[in-house]
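Only one chain is shown below, in structure tokens, and it's the form predicted alone.
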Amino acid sequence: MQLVSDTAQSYAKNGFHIFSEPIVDNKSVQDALAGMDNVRAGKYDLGRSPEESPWNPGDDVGQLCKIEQPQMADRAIAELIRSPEIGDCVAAATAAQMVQVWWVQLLFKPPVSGNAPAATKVGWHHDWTYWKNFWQDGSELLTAWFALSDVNESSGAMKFVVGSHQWEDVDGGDFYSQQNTPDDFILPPGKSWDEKFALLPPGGMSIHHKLTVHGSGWNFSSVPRRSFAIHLRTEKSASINGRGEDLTRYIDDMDICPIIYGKQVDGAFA
């Protein structure tokens, strides 16, 4: 019970929580790594491709690889994202009765090469910027960022801005920006910019609130930085136009968007 309490307090205060020890077994990680390689190579053992994505097989391997809904294409990835351990961690942080995956992104950040690094940084942003057209205000939404490789400062670890989820919907943020800085954000009176790295082993995970500002730098290590961004909702959420609208269009398909903690609430999902 103390672990649950500490996790909930950390998440509520900071807008994120870092699980710095692996939460799943090594086989699950290794299988998902192989699945990631297959999807990047255009090999789909579930017989269908991912969603239309910013990066597709055959694109520049020196650029940031971001593939949407990879669990649609690969069995091992589908198994990883439905791990009950992920749901347990989210429930510990939020006291949720139900946790459902609603979108997944494969992220593969290659090492930099030469004196002019490719556009592999992730600019400072918060997720609500990209979700607000699909979910009702007040929806409880968060992201589990799951590491498949050793994630450290040199490999381009994600950084969170402590307490930024309490700033509400601040302006100034762009996932794809290679140049945005803290000066691009208008902070509420009395608030300061305090960054914290999410340092993770393979199988480790962080979770963050939809309004938590975050980003990451270049990968200066010798190996790719590999992860999944698993976007989640609790029972305290509702899409704007019901089912079938853009980012929420798969929430009735439990193969693509599994419930990983609890159960259906009050007989229906929004």
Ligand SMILES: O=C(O)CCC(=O)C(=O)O
Contents of the next structure:
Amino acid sequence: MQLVSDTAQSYAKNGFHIFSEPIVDNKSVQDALAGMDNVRAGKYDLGRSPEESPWNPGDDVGQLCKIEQPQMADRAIAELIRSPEIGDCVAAATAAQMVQVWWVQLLFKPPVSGNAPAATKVGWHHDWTYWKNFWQDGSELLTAWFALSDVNESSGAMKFVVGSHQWEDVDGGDFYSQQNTPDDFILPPGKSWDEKFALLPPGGMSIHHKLTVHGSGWNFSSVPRRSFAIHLRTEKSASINGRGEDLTRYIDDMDICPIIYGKQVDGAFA
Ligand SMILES: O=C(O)CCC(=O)C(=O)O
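What's the form predicted together with the ligand like, now that we've got the form predicted alone?
Now the full complex is given, and it begins with the chain already shown.
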């Protein structure tokens, strides 16, 4: 009889799991913090820039900073996102034979200031809304959200809607919405809304399913909330090819999209 771990049970039931102890050593976190500072300042020690991003060096530091594929630009970030510990956690939750990074986002949520706070909330959404044009239906995709700072209720921690990955693939949700109330998301008939904060120390990590509804509020603490959203796939996934702006365009480049658990499985849905 195969035993199913607590992690796997929690992920299957809730659509997310929270690793509330650091999963890597403090040096890796400190190095990645320095890497984040460099990328935000436009300093790229790998000699190339990140992908085109909503926030660029020199932009308003009071806005939500989202930089696409920072591991292309910075060595410490590239090291962090290939940590085998991340792969081990994801494999424990999914029983995957292979886990590959396919996209990374640097996220820096500054503290709110003044009477007219900037648009730094993240509206309720699920990730499949943004991915469905690039991956085949049924693909096993998830996100590891890796904290570099103390992430708590006052610093704008992410919130997950418990069990929402089992809802139908309802349209709705918008990462950039500032509404941030349940009304902002189209709740399927008969379903209830139960939110849970993902509280994390530096080096901690949450994982969430591609259909799990999530969002986050303002950062009322005195320091920035800093993290990476590491988008992952397992061997049970397949891209839709032939699109110029395809989010899967780097998956054959193991420097940018490393396999962090197991190895590519021949003949799989991959
Ligand atoms: O950082 C946040 O608050 C939201 C991030 C997010 O939407 C994601 O990682 O999928």
